[in-house]
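One chain follows as structure tokens, the form predicted alone.
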Amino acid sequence: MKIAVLGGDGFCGWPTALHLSNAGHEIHILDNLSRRWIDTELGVQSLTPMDSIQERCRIWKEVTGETLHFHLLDIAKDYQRLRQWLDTERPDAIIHFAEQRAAPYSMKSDIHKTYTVNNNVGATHNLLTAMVETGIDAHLVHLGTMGVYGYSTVGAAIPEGYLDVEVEKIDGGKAELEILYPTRPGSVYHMTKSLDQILFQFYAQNDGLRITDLHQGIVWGTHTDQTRRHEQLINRFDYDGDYGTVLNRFLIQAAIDYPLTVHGTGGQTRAFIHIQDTVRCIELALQDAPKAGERVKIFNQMTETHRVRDLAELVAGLTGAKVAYLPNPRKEAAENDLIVKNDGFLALGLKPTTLADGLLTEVVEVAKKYAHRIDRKRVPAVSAWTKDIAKRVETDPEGKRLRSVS
């Protein structure tokens, strides 16, 4: 297939592009490289050294003989170019990663909130409209998030996207309905993914677009089979308080003898998935495309759930690191349970990668190898969800004041 990977320079996009190219597909990466500009804005860099996207594509060609086609394009702003590209290339499938992906970054300020909404929702709607206008019959696979569901405890498993409900009719009878599982986003970033869902529902029913929405858990790990083939193919690895995912950050902290930062009680339960399973799930979703006129297909793309404090204790036991409990910059419940159905991908043949010591140790080894690139001041999470939370005096586990807002 000819596959467009939107956001193919990113944390999930790059290994997905390599995985699908290795499987024999013709891959076109469309990216505005905004994630690299955000590194510059935040004054932090990927733990792993990243060459330019052009150099990465050159190395892949050298190693495998396969070509990755790169197109510099901002799909949230350059609608006409996007539509022209789709009309000219007419891909068989489109994988949509082209959204600002960090909840803390989306909550840093009003500017960051506005950027996240304009970028994420604008990109998604531009893409859907361009698909309709060009008349292409491409299967759209979108990377969403488990966070659209929120993290409240209801005592029931979260289904894969849809909920069967019964409502009372005016005449006193009962009617059965199938609705989208109610969203309860916990950040502006998660809100944009909730808005994406509504856009997908409309364009699927109105225009017959074939859409799969993947509600993904927190990604951990760095290597896939393809990124291991050459040092310059390595994936990016974020460790900072805005973009570093919780388990990866724990492993980084352990590698540099920095206390593992648990915010609040650590009773937050989250869904997780290894980066190797992420790329495999994308491939499985491509092979199970809905037909025109069918409802949006939704998968819960995760393999296991853990409480944050349990993860910290697991890493501490593996590495000997200390655990530090700090105030929580997020506005969320101190404790929650999370039960998630993921029957869809299991039925398609996914064999989940779990938190095995070997893979955890591999990440620590990557962190130690590039420890000289870590700026310790960027490790703590300080982006606050509200002004009241931001007024707290925050210190990092090493006892240094980070912020005091009066």
Ligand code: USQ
Given for the second form:
Amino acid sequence: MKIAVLGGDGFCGWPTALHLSNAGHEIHILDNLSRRWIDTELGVQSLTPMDSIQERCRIWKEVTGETLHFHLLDIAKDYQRLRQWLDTERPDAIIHFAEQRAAPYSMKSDIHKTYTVNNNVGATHNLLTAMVETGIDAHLVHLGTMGVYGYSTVGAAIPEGYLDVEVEKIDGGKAELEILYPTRPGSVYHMTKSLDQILFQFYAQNDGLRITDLHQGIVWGTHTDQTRRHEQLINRFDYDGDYGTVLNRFLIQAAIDYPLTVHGTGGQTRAFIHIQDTVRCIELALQDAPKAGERVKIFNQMTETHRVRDLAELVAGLTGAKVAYLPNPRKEAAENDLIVKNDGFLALGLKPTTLADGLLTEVVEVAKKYAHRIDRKRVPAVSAWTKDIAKRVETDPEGKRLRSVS
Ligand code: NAD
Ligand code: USQ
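Show the same protein again, this time as the form predicted together with the named molecule rather than the form predicted alone.
Next comes the full complex, this chain leading.
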């Protein structure tokens, strides 16, 4: 297949591009490199040294003989170029990663909120309307988030996107409906993914676009089979307070002897997936496209759930790291349970990679190798969800914010 990977220079997009190229597909990466600019804005860099996208593509060609085509394009801003590109290239599938994906970054200021909404909703809508306008019959696979559901404890498993409900009719009878699971986003970023869902619903229904939305959990790990093939193919790895995600952060913190930064009591339960399974799931989703006129296909792309404090204790047990319980900069439930259905991918043959597989140690090894690149001042998460919370969360880089260390 000819596949467009939008956001293919990012943490999930790059290994996906390699995985699909390795599987024999023709890959076109479209990216505006905004994520690299955000690194500069924040004064951070990937833990792992990342070459330019052109250099990465050159190395892939050298290692495998396969070409990765790169196109510098802003999906949210360059609408006409996007439409023209789709019209000319007519890809069979489009994988859409091209959004601002950090919840803390999206909550930093009004400017960051506005950017995140304009970029994410604009990119998704531009893509959908350009697909209609050009008349291409590509299967769109979008990376959404588990966070659209919220993480509330209702004592029932979260289904894959849709909920069967019964409503009382005016005549007193009952009617059965299938609705999108009610969204309850916990940040401006997660809100944009909720808005994306409505855009997909409309374009699938109105124009018969074939769309799969992957509600992905928190991705951890760094390597996939393809990124291991050459030092310069290495994936990016975010550790800073805005873009670093919880388990990867704990692993690098352990490697540099920094107390593990648990927010609040660490009673938050979240869904997780290893990066190797991310790329595999996307390949499986591509093979299972909906037909025109079908509703949006939704998969929960996760393999396990964990409580944040349990992860901290696990990493501490593995490495001897200390655990710090900090004031939570976010507005979120202090404790929640989370039960998630992921039958869709299991039925398609996914064999989940779990935390017990020794990959935790691999990440610590990667972190130790590149520890000299870590700026400890960038480790604390200082982006607060509200002005009141900001007053409570001190911004001291190391040590003084710690409420208790176990
Ligand atoms: P990332 O920030 O590493 O990569 C996103 C890429 O998209 C970057 O290369 C960026 O330059 C590009 N991009 C952003 N806006 C663009 C635009 N307007 N035009 C062109 N390119 C643009 O993020 P990631 O971790 O690879 O996440 C990819 C997708 O997966 C996101 O949509 C995210 O919401 C979703 N997701 C990520 C995780 C995770 O834990 N990393 C979990 C669930 C879902
Ligand atoms: N947390 C800590 N300590 C830290 C960092 C985070 O306790 O040092 C806590 C947070 O308060 C939160 C949980 O860990 O309760 C998860 O935080 P996170 O930053 O790992 O994940 P999140 O903000 O939800 O976002 C990430 C990705 C996003 C994706 C989402 C999937 O950045 O792109 O959509 O995971 S999910 O969480 O399933 O919605």
